[in-house]
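The form predicted alone is given below as one chain in structure tokens.
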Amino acid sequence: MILDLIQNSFDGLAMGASYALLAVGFTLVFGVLRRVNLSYGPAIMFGCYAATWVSFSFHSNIFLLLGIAVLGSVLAGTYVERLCFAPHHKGSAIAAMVASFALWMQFEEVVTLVMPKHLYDFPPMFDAEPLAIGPLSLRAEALVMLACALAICFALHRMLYRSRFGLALRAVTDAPVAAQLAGINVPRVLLLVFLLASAIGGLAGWLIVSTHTQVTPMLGMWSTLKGLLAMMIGGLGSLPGAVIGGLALGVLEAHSQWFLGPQARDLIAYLLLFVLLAWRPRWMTTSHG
């Protein structure tokens, strides 16, 4: 029983690391623009499908596919920012969110037209067997995902508080009008935030599909739901909270599936979110740094 708990916790942390990376991307955009980008997951899916197409066409190295996935996600994210958020960054948040939902549908249509099969194989990150730690096992991919989540959170924190761009970003977040009067190019800062969030999303997507060795159009919806849920559990606007929320969500799902079955896994996660919102309703609207 104890070994099962430890093994499930390891597995949950591995999956939670991918949730954490997704939540960090959502948090970057929401923390600065105070808007939810519903097409974040589909943009990640677009990058992963671009990498899958390159893999099928040229049998490329797995790390070249990482570059393709990140580049595809960044291009898709730029497209979303230019069409949905740049025109509305001073206007209606609802208009921007609805526009991003329209591009969600557009990305799904594009990838299903180019690659119509429901499921495609994706090369694995590693061919090695899981690492044995006594009676426990841990996949190398899990360690890579966890290391990436922690390293990116640390790097973003350093960037926010130790760089000129971070200073400009915090100024735009706290007082966009004053930042513009101080000479900060606010539209450029917002675009760079989108590019950074999209690059992190592309990395997360590559880690996920190379771990599961498959890609489907459902990746867009899955990434959006899991990233949003992890971000809300950790507290909106908090980068450390995004990582903690993602890891907590992964562990919760792993234990819920073990004890209650796969049908209860998502139910328990959404129940936790409901309890948090009922207990601390301001959690949804407070930035935690």
Given for the second form:
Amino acid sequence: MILDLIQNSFDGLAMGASYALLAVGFTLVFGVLRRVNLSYGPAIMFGCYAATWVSFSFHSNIFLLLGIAVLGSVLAGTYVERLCFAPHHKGSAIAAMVASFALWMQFEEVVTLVMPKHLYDFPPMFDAEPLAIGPLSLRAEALVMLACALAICFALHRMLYRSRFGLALRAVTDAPVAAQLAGINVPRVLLLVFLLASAIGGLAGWLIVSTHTQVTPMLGMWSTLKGLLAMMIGGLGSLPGAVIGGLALGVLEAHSQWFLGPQARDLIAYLLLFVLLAWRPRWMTTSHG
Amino acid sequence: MTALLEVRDLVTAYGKIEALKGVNLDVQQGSITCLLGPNGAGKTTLMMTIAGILRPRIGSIRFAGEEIAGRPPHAIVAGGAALVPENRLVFPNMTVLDNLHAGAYQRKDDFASDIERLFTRFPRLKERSTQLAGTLSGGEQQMLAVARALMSRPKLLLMDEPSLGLAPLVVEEIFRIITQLHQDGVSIFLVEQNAHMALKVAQHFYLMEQGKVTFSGTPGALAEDEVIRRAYLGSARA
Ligand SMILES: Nc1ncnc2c1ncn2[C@@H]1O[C@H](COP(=O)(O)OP(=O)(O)O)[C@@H](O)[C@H]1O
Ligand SMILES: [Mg+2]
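Previous: the form predicted alone; requested now: the form predicted together with its partner chain:
Time for the whole complex; same chain goes first.
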């Protein structure tokens, strides 16, 4: 029992690490725009489908696939930014959200047009058997997920507090009009934030599909939901919160799957989203960072 | 003297409502020029239009000989005009020092000495350099907003009601800084509600009422109580 608990917690943390990455991407965009980009997940799905297509057509190396997934997500993310969120399309938050929903549908149409099967195999990261440490088993993918999340958090922190772009990003997040008056080219910062968020999302997508070794069009909605949920748990708009929210969501899912069966996994996520929306706890609306 | 800033027939609207209905005014090189007027006259709208945050519908803004109407704000800062906005608008969740760095965002040269100089001018900011700007008092935030604008080394400093909501002693300090900056060669275009203080430092002033300039002159040209009456209440015609 105790061993199961430890094993589940570890598996949950690893899955949570990829949720954390999804949430970090989501939060970066939400922080500067104060808008929810529903097409965040579908853009990631687009990148992962591009990688899947390459793997079927050229029988590819896993790192090349990572590159394709990131590149595809970035391209799709740029398309979303230009069409829905670029500052010359200023307007209501609702309009931007509806527009991002429309692009979601576009991405699903495009991938199902080119790859119409419901499910495609994706090459695994490693062929190796899980490492056995005593009674516990350790999947190499899990370690890669955790390492990637850690590396990205570290790099982001340095970027935010040590670089010129980081300064601009924090300024735009904190007070957009003041940032413009300080001479920061805000539209450019917004585009770059979108690219950065999409790249991180693409990495998260690759980690997830190469761990699950399959891709479906559901990946789009799934990524938006997990990213949004983890961001909400961590307090809207806080990057450290997004990481904690992602890890917490992963652990929660792993335990509820153990106790309540595999169907409970996503059910719990939807239930949590419902509870958070209805309850709207104080920490969710006040935190900054 | 030549005009550093020339505003001609400027119209800026929020939707269908025109807040500026054809504004004309000049700011002379090396002067302190003051804009007075009652609440809602359009003073902030004018400042935001000059700074590029709002786009004018019609009209021209020439700054240092170039047309800048409709340019994005960062281009206007690069051209040498910086706005200290109404209600200060510091970056509340960033440190005082980071606020100053943000003000120097466009500068490619070394600005460490500028920060040192500003810290001598505003010793309170030096004491609080690692504190978050949101934790400063109103007066300190105003000093920070001015210091941030100065980090871009502007030729023209636009100030929108810098004394708003501050204690009398702090207001005096703000005006002392304005005269010092002027002596250092910065041209200043100042929006004020505090007509008494403003008329003491300005070489030229404008009255604005309901989106139009209704008076232009030197501080002696109109009795102060008349200026104050119109600056606060608008003229009887209104
Ligand atoms: N964001 C806005 N949307 C619509 N109307 C506005 C907005 N800001 C200001 N106004 C209107 O424009 C007019 C001028 O406002 P403003 O420039 O703030 O005046 P002042 O700074 O002289 O007090 C006012 O009638 C005000 O109600
Ligand atoms: Mg005003």
